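In the form predicted on its own, a lone chain appears below as structure tokens.
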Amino acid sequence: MVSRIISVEAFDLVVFGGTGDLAHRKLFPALFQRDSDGQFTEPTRIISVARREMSEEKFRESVAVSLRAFVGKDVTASPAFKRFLERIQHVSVDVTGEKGWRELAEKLAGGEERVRAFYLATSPELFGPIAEQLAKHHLVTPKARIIVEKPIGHDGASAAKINDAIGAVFKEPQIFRIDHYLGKETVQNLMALRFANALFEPVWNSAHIDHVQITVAETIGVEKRAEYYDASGALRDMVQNHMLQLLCLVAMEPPSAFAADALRDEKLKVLKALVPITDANASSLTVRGQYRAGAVDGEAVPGYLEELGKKASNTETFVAIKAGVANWRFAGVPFYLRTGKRLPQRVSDIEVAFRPVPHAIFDGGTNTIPANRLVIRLQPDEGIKLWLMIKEPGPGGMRLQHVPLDMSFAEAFTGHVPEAYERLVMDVIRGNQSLFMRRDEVEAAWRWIDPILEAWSRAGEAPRPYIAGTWGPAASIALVERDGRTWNEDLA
């Protein structure tokens, strides 16, 4: 099977940060790809703006280099390439003053009646400051869209403060803020498999599901990203957004339409249904974590404070959390999360575990036959695992055996599977909100973060150490022992 490709109407696309990593890593070999398989229409502009100063020529040589780098050495052979590159153009702006402005404007300048999208690929003190003086230039179209990465603040009331100043300048409808989690093919997927088959749903509930566990599991240390890290840590960096927005997918009930508001409506219900972790019970529902040195992949690493550079430091780079959510379909179900840095393996998954059978008809009994289990691999290797019982073939008896019916995405699907960035930008321009997070979600998931980092705070305890290249503090693989249950090791 193959993706069937569907145009998008001409647009401006202004990438604020755009000799950035994020720019250069993901977005510019994201949009190459959509332009590669013919979805850009004419005439589609790409500008980059960023303080330094380069000449278009200079950063076109850069963004080729990326190119190379992230889509592959045979890009330059590609029809594309050079129709590609010429789309992108670049301008040094101040963001918080005046200089480029003008400049900006006047590349704009023509283009009023198209989709003009502003991506803001820089720290998320700057997201107001452009959002001003995008208004205050009169760059503020009426088909014009903004693009926020997370984080979103880093706690409640920076996060209110930044909603704030955004949406002072743009209203709801034009406001996109990206989660590139939601973009991946399997997790929307999720959704397919649980309301476009009879099969799961009616068994999707506390009466036939014994628990949940999502992982997101890094083999890299902190690398470019330590000033931001140790300002951040696991729970914001990782927690807040990515993982609480996989839980909402498993736990949301069936919405109304596939229509942006009726999926963010549900995800919103979940959030506000979790159970608060507070100074009472962090102690008992979270483990934190710190990697010292090690090795991950053969190869020798050092500790988060040598990367680091410095001698102490409270963050953490690992979370485990048991959570809840008190509603009438999983109340009692358990969600174990977890994730961190420099861990055995890069992986991201969703395992829903099933209840075992109530009585064994077969000889060892009803222990000796292992639940079913669904497992959604978000990556690497997308795709789709069932955990089924069924007779071992051959004579001599009825013996039983645990295996999956497994749907790779490299196999079922040829040719290139889109990336998430490639999805989700695609999706601004037609104006489609389902993949993107409302105002509301985000307060809603710093409302139940905020505590937990309160109560650690109060606590004054140290995160745990771990050594890299292992799965996490002790104390994590308690939190789920405790329940009679165990971290999915399935992960290979």
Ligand code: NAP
Contents of the next structure:
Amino acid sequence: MVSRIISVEAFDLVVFGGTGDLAHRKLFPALFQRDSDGQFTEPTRIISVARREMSEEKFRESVAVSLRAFVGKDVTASPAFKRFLERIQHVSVDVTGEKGWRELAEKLAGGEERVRAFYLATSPELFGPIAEQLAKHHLVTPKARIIVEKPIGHDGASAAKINDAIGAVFKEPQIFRIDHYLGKETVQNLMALRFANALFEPVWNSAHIDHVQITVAETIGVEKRAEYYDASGALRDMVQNHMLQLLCLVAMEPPSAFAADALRDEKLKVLKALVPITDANASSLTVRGQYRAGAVDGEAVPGYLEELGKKASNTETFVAIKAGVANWRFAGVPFYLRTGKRLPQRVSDIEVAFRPVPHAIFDGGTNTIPANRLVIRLQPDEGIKLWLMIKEPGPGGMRLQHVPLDMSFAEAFTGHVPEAYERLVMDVIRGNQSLFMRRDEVEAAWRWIDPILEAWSRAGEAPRPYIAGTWGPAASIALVERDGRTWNEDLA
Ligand code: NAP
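Given the form predicted on its own, state the structure of the form predicted together with the ligand.
Starting with the chain above, the whole complex follows.
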């Protein structure tokens, strides 16, 4: 299998926060990959915006350093390297004031007929002011689009405020709310698997699915982002966006078409069907944790409070939740979610655990026959495994073996597996919103999250400690084991 490149029309991409971490670690490398695959049409331009004064030459040098670091050292040998750097310009603008907007308008002049995309790789407090300034300086053309990064707010009210500010300038079809998990190949493959195969749909319900687990585990701590993280925590940082989006893709009904609104309508229905978690059940359905000093990958690491440089903090770096989807298809099927920092392994996966066989005809009874499982691995090694029972080959009687039907993309796909941002930015240029969140989705997700945050705050309990390098507090294991189940043992 090799990739097929469909070129996009010429565009101007303005990256607000062009000197920042996201732009250099993710965006410029992703754009470079698309350019080197020949996807861009001339004359495509990329304009960085940030307060820092930098000559065009210096800025291009800084992008070259990032490309070497995040694409590969041999990137300079690529014929696209020079061409890509020449597309890039930099303007110093303080988006909260008047400085630099005229220069930006001058740079964009002449491109009014082209797709004009504004990527806001800045903190969310600047989203409203940027939208306002763009309108004030007449930079919003008919083909303009705006791309916003998570976090969209820290609760429902602040999310609505940000959405109002952007919505005052851009119409909903021009707004692209990125959740980069949706750009991952495996996540899109989950939709292909569910809706392009007749095999799964008849068993995709509570009669056949025992439970679903979603794990997003990181080995890193909070490092340089400690201050930001302390105001956020795992629930806001991971569950409100990425994990609920994954849950939606597992639980949603088949949309009538692979089209943005059809997909998003179905995801919204799932978000609305989530069983509320409130003061009455938060302590039995959720577990919060915070890491203490320990060791990850054989290396000693400090605890959260040491990294943060504070004596105390009530912020969770780990959360486990037993969620439920109250609809005809999934009533009674637990969706166990867990995410955390300083866990033993960097891994994100979704496991759909099917019910065991109803009756055993082989020696040993049903207990010796593990149930089928579908494991969708998002990172690090993207792929899908369907765990089945087969007969162990050769003589020796009817001995059974549990084996995965392995669809690892690295082996099936000979080209470069595109990073989520590559796909998503090209979708923005094409105007395809299928893999982006609509306003009502973001707000419905907050409507489920807000009561959990409120219940935790009212309970006033400190997060449970866990040693860095373990799978979180013991209470997380108990959350699942109470129901007679276990977390995916392949990860343990
Ligand atoms: P960052 O490294 O702090 O970058 C922030 C950028 O905003 C810098 O380029 C900064 O440049 C610019 N900026 C700040 N104030 C400005 C102003 N008044 N006018 C113009 N430019 C201004 O942050 P980041 O890590 O790239 O994150 C950006 C956003 O993406 C955040 O909301 C973050 O939560 C989100 N995000 C980041 C990642 C990631 O991997 N980094 C992943 C997902 C989401 P100057 O200082 O030169 O002005």
